[in-house]
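Quick heads-up: it's one chain on its own, the form predicted on its own, in structure tokens.
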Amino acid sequence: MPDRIRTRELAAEFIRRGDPLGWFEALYQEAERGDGAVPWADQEPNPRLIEFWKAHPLETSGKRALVIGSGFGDDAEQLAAWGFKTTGFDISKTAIEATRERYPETRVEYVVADLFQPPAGWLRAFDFVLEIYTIQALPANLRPGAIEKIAQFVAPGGLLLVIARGRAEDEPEGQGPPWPVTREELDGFRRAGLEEESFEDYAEPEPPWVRRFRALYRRS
């Protein structure tokens, strides 16, 4: 809990400054110094991703994958292990440098990049895009634009897997980050040109029973 409280303090501070993305680098810098921790960095691939893959393994030969907000690289390394030619990016330079040190022999291309100003060559370039917990870490006014940008990475015939905290339309989003998202917000992916393949609304199997959405989209 102290790590989450500090994360919220940093986010609030940077939002007040008019820099709603700056807190990511500040948080990773604090973790690098040993003054704190990144609350979503579990040092292992996301279990909801592993569940998805066991139920829906995909063809990976010759396929490109992109991980949004790759953090310390656990999910990107897993996609590479499954056979994707993988790129992971994060707005935090410190996170990317730490990941390269953590995986010195990696096959993943790790890039410092801003979701809202991505490399032009990424437009509709990836067969599989993975978004876990990035949207919910953004204030409400930034989420529609983030969703549109993420959708643009998906190649024709490609897939996007989204995993996020969920809430009902009439529930308050609470004090974040994370700010749980609604299904209506995630419908922005459909408005951005993707088709919804599946949508799961479930609670974590162990306390505190966090509500999650897991959605799969495709570009036709």
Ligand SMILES: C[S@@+](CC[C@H](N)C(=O)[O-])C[C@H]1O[C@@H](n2cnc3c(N)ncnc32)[C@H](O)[C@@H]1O
Contents of the next structure:
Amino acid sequence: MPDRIRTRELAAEFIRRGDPLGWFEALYQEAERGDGAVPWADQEPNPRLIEFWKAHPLETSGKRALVIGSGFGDDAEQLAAWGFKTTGFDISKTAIEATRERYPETRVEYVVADLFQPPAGWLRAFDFVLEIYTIQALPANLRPGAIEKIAQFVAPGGLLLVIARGRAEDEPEGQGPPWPVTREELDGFRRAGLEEESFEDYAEPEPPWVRRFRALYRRS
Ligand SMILES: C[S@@+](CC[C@H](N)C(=O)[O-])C[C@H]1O[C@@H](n2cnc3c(N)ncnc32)[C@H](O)[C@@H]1O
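I have the form predicted on its own already, so could you send the form predicted together with the named molecule?
Whole complex next, starting from this chain.
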């Protein structure tokens, strides 16, 4: 069965049971057993993160970065290679264990943690927070709370970079995950006290020309 179809099936099953976060661990476990694959696991840092960095290299010396839903760790490793003291966290224990196996020499601190119940010490503690594709993997009713939590990790003067599938306000979100997000939803970061530095709305250059948002926020 194609990975995307299995992912949707699992997500729907867990959401029906009232456990909208449980399918991530189930999916990683299936992949670990060799029974399917994780559809977002590209085995490389996100190209849009690399592109962002080429245009906006940041001072990293003595700075801390946090990666939300770090999956198999490729983006967290990239931030560490750029010089950040980096923490990556994921709700899936299996994903974190697989990441530690992939990167046995890593300098990244990988933590099993739930975005909705993060360690208290992470509050306003990070100079650079990276969120790629986690919000869009959560059902609509959980997204405002997730956005508020993510905003809380940004230290005064710190930045948050968000990359997500995008859709117009009047467009149905379709059958997910992923559920593309609206700009209005991402405005939740502003309502949570961050300033929007830039907002890009673009289509990927190759088929199926997925629409994405890439937004940068700052806490003043
Ligand atoms: C769609 S994947 C994206 C992974 C990675 N950021 C990437 O771009 O490849 C979403 C990730 O967020 C994790 N996740 C989902 N809900 C979470 C939560 N409440 N707390 C922490 N991690 C979560 C999932 O386990 C999964 O690894």
